[in-house]
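Have a look below at one chain only, the form predicted on its own, in structure tokens format.
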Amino acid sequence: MSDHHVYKKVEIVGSSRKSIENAIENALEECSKSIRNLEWFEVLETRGHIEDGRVGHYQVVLKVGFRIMNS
């Protein structure tokens, strides 16, 4: 077992038309499936698109950090 830790940070972009807190779930949920060893996130933008006058739908910028592995 290592005592330290490579990490590789990805920028990915997640929306939802319920909610800010809803598109990061998204966002996360799609990146997991292809990339392995999430750790942690850091949202970097919060936007929305409007219809009518009302949200339409969030939209998140998120800079993701995952552990690169040992072969």
Second form
Number of protein chains: 12
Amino acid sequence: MSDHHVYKKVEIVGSSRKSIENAIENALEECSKSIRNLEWFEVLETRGHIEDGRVGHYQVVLKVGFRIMNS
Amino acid sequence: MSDHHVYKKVEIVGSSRKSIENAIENALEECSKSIRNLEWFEVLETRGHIEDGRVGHYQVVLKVGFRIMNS
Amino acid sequence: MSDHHVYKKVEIVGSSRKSIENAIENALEECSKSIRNLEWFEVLETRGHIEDGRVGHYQVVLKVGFRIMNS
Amino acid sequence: MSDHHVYKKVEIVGSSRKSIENAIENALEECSKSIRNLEWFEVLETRGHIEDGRVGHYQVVLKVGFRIMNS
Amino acid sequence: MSDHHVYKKVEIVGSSRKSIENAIENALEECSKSIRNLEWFEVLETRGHIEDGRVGHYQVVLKVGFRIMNS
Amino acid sequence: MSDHHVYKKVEIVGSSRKSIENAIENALEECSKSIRNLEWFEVLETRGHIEDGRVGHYQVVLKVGFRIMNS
Amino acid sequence: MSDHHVYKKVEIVGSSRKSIENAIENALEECSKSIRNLEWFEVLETRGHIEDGRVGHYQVVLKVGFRIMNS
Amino acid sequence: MSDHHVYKKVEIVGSSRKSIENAIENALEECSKSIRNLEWFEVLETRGHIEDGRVGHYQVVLKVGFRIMNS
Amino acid sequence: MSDHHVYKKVEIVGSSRKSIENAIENALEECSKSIRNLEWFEVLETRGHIEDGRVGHYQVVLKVGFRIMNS
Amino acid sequence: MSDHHVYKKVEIVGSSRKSIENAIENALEECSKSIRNLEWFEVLETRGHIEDGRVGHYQVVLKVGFRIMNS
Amino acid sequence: MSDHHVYKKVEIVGSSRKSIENAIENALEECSKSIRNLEWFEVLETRGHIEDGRVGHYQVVLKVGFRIMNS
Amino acid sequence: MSDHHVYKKVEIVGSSRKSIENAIENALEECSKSIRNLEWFEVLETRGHIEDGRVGHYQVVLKVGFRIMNS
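For comparison with the form predicted on its own, produce the structure of the form predicted in complex with a further copy of the same chain.
What follows is the whole complex; the chain from before opens it.
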């Protein structure tokens, strides 16, 4: 077994009408459908659309790190 | 009708005793009193005051973008 | 009495299974055990661990400012 | 007459289907309708919408500086 | 139907002997061969090679955002 | 009375032949002619013109924060 | 044959118990298993784990650029 | 005797009603009460409070470096 | 012959009434009068003067890299 | 036992005549004399002194993270 | 006569025992001994040495721009 | 003798097939052929070429500071 690992990061944007945390969860949920071994996330940007003077959607830009299999 | 739009951004700071999301909503609510066509926001900084070792107020610095009328 | 104050900032990382706000509160609670006169915080980074494709812990990196006694 | 001037900067976003330069000109044209003494601009971001795999609109975020009258 | 979308961003570099805009178009054209639902781009860097004291190629580093299908 | 406030920030550039501090004061003086409730400033850039190999003018780019009335 | 190329960048994290250079080599070795035409890398972050007060692993975050085939 | 030294940096905020330089001196004066071997400082931010449309206090955020004893 | 090269970068500002690309070409043309082996450029800033509410000059700040002879 | 931890970061500068890795090890060795539970480091800056046209000392600025006891 | 100019920037560090402004003037004075047509400066960093717990020297890192002759 | 010094910084890129440290040494060696009084360096970027899925050359971008003679 190797004594070191290699990870990859992808950049995704999750959105939610409810909260910043929910936008993060939505992004991770989608991400985990196609990628295994998700290990950590980093928030790069928090932003959103405004509808009628109120938050319409929160949009959170994330980097998500995962371990490359067999590395 | 024009095939392009021009937007302006203003920088505002909202605060709330409750949450980061609520500080954003408070900023947008105030902003929408004087500006129409608010379209998006970008969070620049999240900070706050501490009272008795706990969060007193969250303060969220935002850029808010709006479309210039008739552009 | 002096007409000016001096402050110091320390960098701490709070974590929480619940929310970004809760991670901030956990950091401040720990910080206030050993430091008096905490006055403000600034969020530097928001990140977290992923467990089973969902947020395991939010981790929030903060700078916390406090007034130096007698300054 | 004063030996110094004071300037203000505003942040605007111009767009164009044609080019980056045209997006800048569109932003300045709109800006000059309401502000006099425009003196310089700084490009902060260049971005755009994609339509059918091609650039739909260029969007250029600018800071525009103007001299405050009588300063 | 979901009330939120998830997007992914990839980083690509387009080049052109003609112009910055053409380098962006070349990058998008290549990108659209393998990715559907391209929605926006952000210019990260503009640079180039010099040949005989003149611009040989413009090179534009872009982030390109696209919607994840069925999200 | 509200338990939270909303602030706005504007970006101004002050200049002075004398000093950096004087350029800041000149900017604030001009700013206070049209805006009430100025509360804080942040220096973004310090620069200047050179005349005959010496500083001609200091130019200081500031963000100035003020409380929005009745917020 | 085209007179321009298109490149893509991916973000990977290599680790090593020995050195920063070895962590870079480990990342490239893993990366070259699945991607052809790797052309350059850029170091974004250097960090690591500490074990017993000494470096346990160096972790190097890289962007790796490769030419898209047939572009 | 060691052929290398180890330094630590702390972040402090000095303030002054008079000038930026005086705010730096005030921060260093306070810092030198509890830390020996102060060697250098780096200005991170310059900001201040406004009172009656004029500078109330300059606030200068510094990193201060000092040699760790016996290193 | 050496198996490695050393490069130097200089920072120049080109201007043009026509376009961003032309400002880059003007900078390179001037630069190539006194420096041989120019190899690449990186755009640091794009800005300009405004005349009568329109772009007067584009100003593009570049880093230009060249190989040091015999290195 | 708590389901969350709190970490603190300190900023240190290690130096070495030999290598970047050795400068990091020197910093950690000194740091571990006074702090327990060191967990990770992040390289902020790499720099050094030059003696007779060669590297005299490498200087590496690190943030070092450690878990606060009983948190 | 050309309708455009080309400028070059150099990076210098001035120091002074007295003030930040004096460090800038010292840098410009030295710079003007060998370079003509100095036009503007930009402050990149402000730092200094500490002697006996007080500022020993201010050190100001500047970019200085000058017009290239005949451009 | 003056009580202050003036320094200049130049930006160079060293390369090496062996290591990051060797690329720095190669850059300094070349630099010291034409410049006296080199005093310090700062690493701005670490990158490299990839050959056959392995590091071909490390490339390290440095700022090198030197004292201006007689200053």
